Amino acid sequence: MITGRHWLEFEKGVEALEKKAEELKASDKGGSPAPEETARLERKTRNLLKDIYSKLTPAQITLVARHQDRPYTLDYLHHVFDEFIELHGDRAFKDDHAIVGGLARFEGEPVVVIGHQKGRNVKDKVRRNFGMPHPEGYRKALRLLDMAERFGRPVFTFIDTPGAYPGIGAEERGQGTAIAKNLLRMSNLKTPVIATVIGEGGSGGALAIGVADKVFMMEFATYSVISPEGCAAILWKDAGKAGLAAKALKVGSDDLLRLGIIDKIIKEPVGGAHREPETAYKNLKTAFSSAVKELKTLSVADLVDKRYRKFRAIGVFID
């Protein structure tokens, strides 16, 4: 039997054609089945994961971006970043696991990184607090925002969390200024910035590492003002519409793009980011060394007036 893959509620019918290829492999005594057998079915699961990706509706995708084996933050600085070396602590409280961040190379120029980060186990969910950084985790950004500026050094955003956790101890020390402070200081922050929604994005909490030069977003990442649960509580007080808020809300990539609200979309490979891990990184680490070398042929005035002009625009006023 496969063990440890996790398949989603609507991925039955290629879960089921994957045990049935292993429970194949597993009864052939001599070795490996009928080489046909298993191309055949190989064939016939990579056609299915196609068919379903291809028209996922947007709580399905919603499902994908938060899959328990999906790359998260440090994932991709391991895979797409050379010599990462973690900083900690805000220089005020503590330091918050649910933000990571430091020092990396990416093709061989030094950078500043940072992310949202959620757990693999049990302990270590509740070590990151799910995802949800506390005022100290945005606070740990804030310095390393302001390393980044000081000595010149693009600036690598990872976004993956629920939002910002809206305990009563992160509220008494301050979660909404810390949010606040990030976001005018990445408005004029005078170095590159890149961020990717990888995962969830959710509210404030994503934006407060969200405001940049340049928006990526994976294929089937979400990025939205509130997750569809919490949409559906306050407009319809049932927790249960949450497909539909999530089709209202719409918090897919291809919405977002045709929006302006992000810049580009990194492919994911046949079945989510999780099935392929490493052509996620390189699809990914393309991406950046496009927008590297574009973002470095603008002076310092002209990054930070065109990062002002791009949010500006974004949305419809009407009076």
Contents of the next structure:
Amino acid sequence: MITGRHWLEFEKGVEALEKKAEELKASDKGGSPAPEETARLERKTRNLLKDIYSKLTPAQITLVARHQDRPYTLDYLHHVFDEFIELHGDRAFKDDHAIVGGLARFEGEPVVVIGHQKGRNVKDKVRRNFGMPHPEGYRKALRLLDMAERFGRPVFTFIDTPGAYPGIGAEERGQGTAIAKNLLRMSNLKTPVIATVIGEGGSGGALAIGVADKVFMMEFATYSVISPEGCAAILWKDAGKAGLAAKALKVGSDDLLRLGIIDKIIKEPVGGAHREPETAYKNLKTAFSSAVKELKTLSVADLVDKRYRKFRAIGVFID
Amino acid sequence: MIWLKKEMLKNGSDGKNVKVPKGLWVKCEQCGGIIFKKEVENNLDVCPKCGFHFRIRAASRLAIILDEGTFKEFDADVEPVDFLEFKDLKRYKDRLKASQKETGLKDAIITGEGLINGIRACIGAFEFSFMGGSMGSVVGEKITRMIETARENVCGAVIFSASGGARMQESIISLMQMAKTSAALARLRSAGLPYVSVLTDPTMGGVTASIAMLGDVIMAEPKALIGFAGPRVISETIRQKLPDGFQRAEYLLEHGMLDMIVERKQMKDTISKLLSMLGPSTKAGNISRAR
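Condition change, the form predicted alone to the form predicted in complex with the partner chain:
Starting with the chain above, the whole complex follows.
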């Protein structure tokens, strides 16, 4: 569940207006509120928010993409799909809570769903390892991908991770191997795959569930080869230069659409998906619906061939 | 020259502040020994004293592995482009120019075909001296074409990795090269053709998480650093000292992530034996390419 409201640094003006509106409401104490004044404040808030969000810098988009009130994978699974049944474990080592998956119905049709999962409160964040999977998470995803192919069910993936976890156990159990295997498997999976970047698309750990026929991206999500902080630490030798790195890396949905990496930007409500999640769910559902219809018209051979050519064509060079 | 050798070895054994005359002598990073450069070169750039494997250039790698005079290069003229106009402390353009000048290559890999003890194979070798062997558009495209050529010509593929990972200066496009190259390998697999992946020092990041770890057989050179996340990132994240030998080839072998560790002088014979056992029975003739 999405609870509470946290304000980002650049939303301070909006915060002040909303507080004022609340005070106004409270002072009325059951009597008729000053409707004009309330409406005026609401309009003002909305306009300010719209203005701020129309010119977000890449660094600010990064903050929205990581917003702690933002809808996470499980929120989408419960609101865009019906009858979600979670399936656990990689059948080898453990159940990784940073990746969730299972079966669900989309518009009545059974489908397979997989996504990174972050936690909301401190305890949950730790349990979900801040959305950073170990190899087991990717192996759980792989098992579900295999299942989807076996039963001919479309796959929906949800990308929202700072990256694959950099730890001793993760390396010992083959983090690189796990990601690589998923890339290979997804590239020729004989069933439709639709991936959506809903928050942070952090590097190989994101791509590991992102090789898809359709790649969607929420308007204020990010997708990049390395986190802006990581990039700044290496190239600028100063993690504090993350703002510059975010700009240089072109992490936002507009840039990714222009670069041909994503197929569609899913519009978010003014102020980001967390302010009106229902709108975000509805918009995504509409996009899913037409994508499923389109992909259904292709034979399995054409589908796989088209997916190959889609990724095969990515690259900028002089020949 | 004997005086020099003795003197230097003496100082070298306790390690520090040894000045190595440029050109004639090299200092072994592992045992600290000062060795006549020719002697190292004649030993395939392996320390004759302790067996330390020096990093080598892509061209030397191919010379060691392929039968003499059989190499035909693919796509030597494919060139990188600074399409994002990426600038950190330096411009990407300038980094490219400097690396091109230093290596004589257009980008961080050489691909082509040749014979390995008479067995035809498509082959790629990363050039670590070119921007840390990082994988951007050109590396991804050349690997993909090489694998596609192997598939079209019914022969196996061999890749020698030496890379820091995906190239940040080409951002998301670099990330996607992981998917592109892995997809090409999926097709090679479906065609029943073998791929031998050789991990050399260092093999990290996006290269580990794609082509490097997808070999039908995966081998590494002794002591090669191999991993997904870099050791510094890991120790900063977990705030712990890393175990001895962590992310070295021997450690990965112990954890079941590699098939074998192979010394450089055994590499050619090992690869040719594997290819002959896994590969197509026809020792195909000439390679043809659509491009």
